[in-house]
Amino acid sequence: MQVEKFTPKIVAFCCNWCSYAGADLAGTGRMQYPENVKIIRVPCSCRVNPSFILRAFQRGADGVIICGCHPGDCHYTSGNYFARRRMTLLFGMLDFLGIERARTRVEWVSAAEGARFASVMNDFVQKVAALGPNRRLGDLRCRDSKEVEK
């Protein structure tokens, strides 16, 4: 019986005017980042909703990562802060839920900074893999009918 290696599924919000600039400049650089980082962007990271975690973890997400420009550096002035305290009452949420806080992640990633996005993404995926899937939050209608079965 051949043991299948566990690949985690994640998404990553990334901010229209840094992180997603910064993804596509990794890109360009052919820096590796795994291809299983699923990247949704936004106009800002203050945009995502705390209901677009939950719900990316209840449609099989074992991670999820937002990006943002760096504090100071927000083409809307403050959306970067509204996003880390928003952020933060979130973790305490995941927390209450059962969700390990190392499934979810804030990072602040400039246009400039492909390097840095590759080198986060890499990390992050590693330590999700670590995790396991995630087991507490999916919903079993988004599952394969193999995965339900054991």
Second form
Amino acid sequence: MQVEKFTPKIVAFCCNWCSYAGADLAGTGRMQYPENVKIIRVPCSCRVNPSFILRAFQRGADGVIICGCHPGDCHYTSGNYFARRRMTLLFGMLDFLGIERARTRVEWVSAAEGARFASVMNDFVQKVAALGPNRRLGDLRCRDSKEVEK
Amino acid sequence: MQKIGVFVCWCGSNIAATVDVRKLVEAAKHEPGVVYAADYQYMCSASGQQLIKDAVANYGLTGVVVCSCSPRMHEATFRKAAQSAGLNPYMLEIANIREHCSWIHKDVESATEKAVILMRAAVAKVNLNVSLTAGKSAVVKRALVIGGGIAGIQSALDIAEAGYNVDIVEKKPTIGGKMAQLDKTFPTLDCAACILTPKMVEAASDERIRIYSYSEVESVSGFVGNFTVKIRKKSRFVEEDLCTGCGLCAEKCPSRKTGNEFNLGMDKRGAVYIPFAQAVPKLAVIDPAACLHFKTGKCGLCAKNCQAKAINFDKKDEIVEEKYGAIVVATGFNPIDPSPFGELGYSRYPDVITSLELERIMNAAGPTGGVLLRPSDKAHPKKIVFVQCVGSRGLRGCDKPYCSKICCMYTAKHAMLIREKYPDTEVSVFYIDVRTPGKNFDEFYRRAVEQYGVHYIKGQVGKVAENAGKLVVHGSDLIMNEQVEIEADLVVLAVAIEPDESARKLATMLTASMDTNDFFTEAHPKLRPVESPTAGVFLSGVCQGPKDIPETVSQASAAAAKVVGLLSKDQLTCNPCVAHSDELLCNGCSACEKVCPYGAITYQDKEVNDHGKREVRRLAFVNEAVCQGCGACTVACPSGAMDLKGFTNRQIMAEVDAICR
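Beyond the form predicted alone, can we have the form predicted together with its partner chain?
Full assembly next; the chain just shown is listed first.
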């Protein structure tokens, strides 16, 4: 049987002011990172509701990353601190549920850090790929039948 | 059900070379809600925009997805196009298939696959978009300038000249700031007072400018166009409308123990004093900590001698409340205290002074009447050593990491002035780098070296010690690669400058951001250098970063231009992507109120009709003009009542679903 190379599904939440702009800068600088990272724009990292992350895992995402402004640089003064606290709790709970720590991450990427955005994504995809598919929270009803048989 | 049009931009070959745009168009046609899909070479061009407008008209589109460059680039362009086609501008979303796809991938197949997914997510979002209407808020036609140094004065003068009222709040008894203490200014050597004091008088006599001197900002609330500011007018114990500024009280005051702040404590002033001869406003002020009347209940000589009967020992602080449309922060700087650098002996030896102290000594209105005399024995110093970068550029433990920018130039100025006036004086300067980027700056520095024979030594100073009653500066000469010891009669430290201590408190009040050094952050370091990220708050002078006078004045005028641009509007359009609470779900818990960084959420009792049951409940209300749309409250809300327009829970979930499909 031919083993296909596993390409994880990655959802990235990026704040509009820093990380989304950092991702744009990575693009402008033609810095490569894998295609499987899909970015959702949110006004601030504090807009990311833990339920979005649970939903992503339920729907078959293999990794979720939240990117915001560096501590102290939040466009909304303190949003990234809220995000950091919330995600610490959520990731702890996910770990308890058996979602490996490496599948979730919070990173600070400024609007000036295109290279950092690319390297963070490369590293994250690599770590998630090494873990294999997310089976713990994935809702079987959300998968196609072929994948379930495997 | 929405009728969505998908428009795929080639961006020349920027997108089309890596993403199969035709395939993307075909894929779009199968997405739910999509009734029309097309591609075009340059969607942002006039004809590309026309394509969108025509499709809206011909297909009765209710929503639009543009697959193109980053929304940070052209979202506003396309929203305007949608609006001119009669669509609500917020019914349009962008799928970023350039910066986030075609530019970072090489393989056409996988890049196209990703572009399809990004398009799907945008379509899924637009399916849930609703029309949003931006609110309007009125603009109060008055500006507040916090700080009355040269930055604040210049901003206020420019705003007033444009025809708007402006108030200056200055915490000291007089405006003028640091520039008033300077002797000459580089690189032209004009006398600081000669160019500053006319501006101070102009500000005081302009009927549009109100000066709150000896006053501090107590609190700030509100938002761009409509700030409410409480100002504490500290009591001078002198009736401002009676005092004539004759100075008789200051002459008669028997207390002579307090260091004169204007001369950095190098001479003494009375308990009642006028800061300096050209002070604006020229009013006496009583320092209750030094005043014998406040300490013993006796004396009162000033009151007995005041012919205007202006002294009032019972005068209390006063709080005034004013409304402003815009705020300019011009809080300026202070030189740091070099005492922690023990090796330089600032607190040990009286003849180790700071550059600002030298500035006062050289000033004709200073403690020595402009004669260069050293503090210890009032003798003419014959050998002067300047030490650069004291506390700047992160060289020692307690240093600032930044370059204070002005020190290289003022030291060259001091050295030059001293050599000019006292040619028999030897002047040496220990420096790390000489930084002279500025108009006529390097020429000025070279004049100090070549024409005035100032001895520049590249290297740091290890310590300043005393040997047989003489100061000895121990340093290194990096060019000669040797240790040097130089005897000195006077050592002058070019100390770092730091933001005024009031700045951090003020930043919190204004919800303006600061960097780790307590300098105010600008909205964009290159393209919006005089605006703070907080709308309606502008930055002027050193509060934003070290600057010399010409730079400060240009920034002050730039900030004023921004203020005038804001005040010239009668109404402001608000961001419609703000939080909104569902009254039937809200349980009045206050969780959202606690996380809101803007104080935009208030609680009110309101009668609701919950499925026929009428009752009064405590409910969250969002002030849409104050809300900036961060969404912190939406996550804090335990009952799911709070949602963010334009980024609703359902919209983001739909995007997640589309990506993971």
